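Next up is one chain by itself, shown in structure tokens, the form predicted alone.
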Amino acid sequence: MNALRFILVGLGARSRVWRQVIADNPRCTIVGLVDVDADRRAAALAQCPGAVAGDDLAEVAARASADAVILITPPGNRHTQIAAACDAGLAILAEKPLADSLAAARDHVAAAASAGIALSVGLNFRYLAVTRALCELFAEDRLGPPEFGHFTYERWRDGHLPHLNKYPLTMDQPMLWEQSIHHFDLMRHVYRADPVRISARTWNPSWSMYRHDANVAALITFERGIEVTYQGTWAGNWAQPRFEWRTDCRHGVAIQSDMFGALGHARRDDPELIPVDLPAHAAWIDDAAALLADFVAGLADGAPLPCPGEDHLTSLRMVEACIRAAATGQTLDLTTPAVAQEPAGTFANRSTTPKAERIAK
């Protein structure tokens, strides 16, 4: 087949990963580059000779013969980009989250469906070697069905570092929209279960560099009665990160103690964890490459589309449920249509920390 032709929209730090994995995939090529920053466009053009560059997707799409677009842009205000891709008949692979509200994400999914184009979301953590191994461990059923879990992610994320995106510093609920969305999606993916109830708290410690809440604590009930306690922060006050995802099953436990690896399991009376051998894995690169390969197979070979937009809405519903639960003090039933379809934005700007106690950044 001819190489699948991509336009990259957004040429910041993350775009370097996509340029590399596309260059390494013989079924792909870059034909267009879009960014409002002329210096970024020039730097990317030096790596992609022959590509068409500009500051507007519609204009670049009109000049470049393309098949698909990768949106590597902040999740807010993507309506113009989605509309341009739909008008040009370009399949869409969008960095997560698809939008910064459930209502906007629904609009994007509906627009793509109406235009008859494929829409996938870049949930690359599904493609980590450790995630695949964890899925296999539960599929083998050696531990029995999962019944409860504890997911802890503690990080000092210095949002001013040059290689990190800057928009989370000022967005509402940055931890939930930009990081927890990965974790919620992983739970659904690994447990093969959707959420049914959520209660949550969000807050911002006094030393946080983020304008809005960088801490999340939640209790999530999934189908089949699986209960998960979740603790996530971007403002952990120690530069050493901590990750642990423990799942207690009927006959034992599975414990992942590093975001990119370190998986073990044990039955109740085992004296220590049995480590799971994992293949060598280049973080951020191998997972993006595997996601890209599945996206190409979905477009060119008729294989199932990876991480479809419609599925992503369920993970985004978890984010908004946390925001609403934190703002109201209620436990939300996600199986209730009124909750699942409630308009976005009602609680998005509320912090559970009283205004007088918050420190202006």
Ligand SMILES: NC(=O)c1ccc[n+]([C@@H]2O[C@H](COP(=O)([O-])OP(=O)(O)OC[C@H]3O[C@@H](n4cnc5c(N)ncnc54)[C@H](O)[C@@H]3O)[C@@H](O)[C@H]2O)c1
The other form holds:
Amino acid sequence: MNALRFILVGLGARSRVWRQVIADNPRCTIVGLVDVDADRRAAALAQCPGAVAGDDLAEVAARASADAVILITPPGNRHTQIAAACDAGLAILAEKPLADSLAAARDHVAAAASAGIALSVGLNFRYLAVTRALCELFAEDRLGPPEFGHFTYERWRDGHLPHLNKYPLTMDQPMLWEQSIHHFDLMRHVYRADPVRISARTWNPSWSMYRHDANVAALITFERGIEVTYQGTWAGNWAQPRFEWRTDCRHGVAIQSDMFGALGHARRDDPELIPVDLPAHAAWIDDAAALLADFVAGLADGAPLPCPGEDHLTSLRMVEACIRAAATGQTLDLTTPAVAQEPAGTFANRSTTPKAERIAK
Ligand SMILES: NC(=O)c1ccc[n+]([C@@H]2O[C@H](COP(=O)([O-])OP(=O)(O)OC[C@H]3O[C@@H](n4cnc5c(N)ncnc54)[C@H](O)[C@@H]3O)[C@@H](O)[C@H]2O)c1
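What I would like now is the form predicted in complex with the named molecule, since the data block earlier showed the form predicted alone; can you produce it?
After this comes the whole thing, all chains and molecules, with the earlier chain placed first.
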């Protein structure tokens, strides 16, 4: 088979990973580079000298013979990029979140479907060795069915660091759209269950460098009555990150205490956690490489497409439900179509604890 020819759109922080894993995959090659920033284009072109470069996907797609596009732009305003990919007949692997609103994400999924274009989302955390091991642990039924859990992610994310993207500093609900989306997707993926009810609070601590809420607390009910307490922050006030995902099952617990590993399990009377042996895993690289391999297999070998856009909409509904629940104080029923489909624009711009009010207290 000839290598699958990719155009990368967005040549910022995350594109470095995609350039590396494409270079390492003999079934893939980069033929096009798109960014509105000329310096970033030039730097990427120096690494991929044969590629066509430009600031507009439609124009680059017309000059480069390509099969697929990887969208690595900020999630807002992707309509033009999605339309250009569909017009050029290019399969799409879009970085998470597919959009910065559920309505826009639905538009993208519908546009790709009506053009007959494959659309996958870059949910690389599904491909971590620890996530695969957690899935296997629950599939084995050693612990019995999950009934409740807590998921805690506490991080001081210095959004001014040069190697990190800058747009989350000013966007609405950065924690939810940029980070919790991974966590919500992981919960659905590992528990094999969709959300049915959500209540939530979001807020911004006084020392946060983010314009909008960096903190999220949610109580989420999944199918089969699984209850999860979620706490996530990008403004945890200790530079040492903390992560714990504990699931209590009928016969015992599974505890993951590092985002990239440290998985153990115990039955109720075990004196200690039994660690799960995990294969060596280069965080960020091996997971993206595995996702890319599945995307290529989906396009070239007829395998199921990984992380389909349509499936991603359910995780995005969780994000919007958190925003709406936080703004209204309501518990949202995600099985009700009226709630699920109502646009969230009215609430998306509202911080539940405006900075001025908070500081004045
Ligand atoms: N899956 C993960 O683990 C992971 C990690 C980091 C970022 N991401 C995602 O990747 C995406 C990009 O994040 P990033 O960190 O690379 O951001 P970034 O700001 O570092 O890079 C984005 C690039 O897109 C370019 N751009 C913006 N609008 C454009 C347009 N209309 N056409 C062409 N180029 C445009 C910008 O000039 C910039 O170079 C986001 O969706 C983010 O959530 C995913």
